[in-house]
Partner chain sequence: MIFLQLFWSFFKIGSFTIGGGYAMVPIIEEELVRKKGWIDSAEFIDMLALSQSAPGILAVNISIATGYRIKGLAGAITATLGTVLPSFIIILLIAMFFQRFQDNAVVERIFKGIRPAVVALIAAPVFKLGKSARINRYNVWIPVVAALLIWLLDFSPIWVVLIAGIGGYLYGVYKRREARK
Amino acid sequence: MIWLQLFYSFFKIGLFGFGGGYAMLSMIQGEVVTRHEWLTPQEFTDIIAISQMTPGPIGINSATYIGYTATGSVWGSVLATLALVLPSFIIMLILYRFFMRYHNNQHVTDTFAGLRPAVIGLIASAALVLMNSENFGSPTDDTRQFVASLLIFGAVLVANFFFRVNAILLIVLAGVAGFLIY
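So, to be clear: I want the structure of only this chain, in the form predicted in complex with the partner chain. Can you give it?
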């Protein structure tokens, strides 16, 4: 049963995952954390951190990791990764044949005019959902961790957005900061 759910969840993520890695995170979160509770929000954030530091697309990394932890078997990883890639295969091969004829089609352009702004909202929601006490500490029970987390969050946001500091470097620095603070 878990195998079927795993396949179905990642097939859906692959099929509706418009807008690249970060937008896909919100789908993975919806299926894996909110719906099936295969991972806690904390574990999910840890996987994203690991994905950022290791090569390869975040989608593949999450599927491989979650496939293994949800089933305890390597085959879980194989199944989830396959399920994630399968819709791409089917759709890309179909699109390839029709692309030249349709990519300037008005209906396709209209559909994307609606999709593009929604994808930005998806990415924002992934960040909002993860701003919880599991990742930031509770403001009442653990004020020190909460304040430290807010400072790290603000510093990383500014460094990455305004100064284009590399994401991996920022994760490493945040890890060092965590080691020193706690």
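Can I get the form predicted on its own as well, since the one above is the form predicted in complex with the partner chain?
Shown next is a single chain and nothing more.
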């Protein structure tokens, strides 16, 4: 039964997860942590961290890791990854013909313009999902970790947004800072 649930969950995420992998994270968490309880919040956070570090799209990487973790089998990885990609593949085959014929149409242009705010909202939702006590600590449980996490977060945000520092350099520096502080 878990195989069918796994396929259905990731097919649904692939079908309705507009905006890429980061926008899908809240949907993935809702399915695998909250609804089916295949993972704990800590395991989900760890899988997201690993998915960010490995090459490839975060949505596909996380589906692969979650499929393996939920089933204990490589076939679970294959099934979850295929289920996540399949809706996009089917939709792209259908839309290719439509878009090539109507790509200059004002209604099509307006539709894509209307999707942009929704995608931004989904990405913001993913950011909020990751701002939890597993990642930042808790001000009541460990004030030092919480303050240090906020300082690292703020420094990376400022360096990226205002000074356009390379993201890979920021990841390495944040890792070094975390190692030295903790």
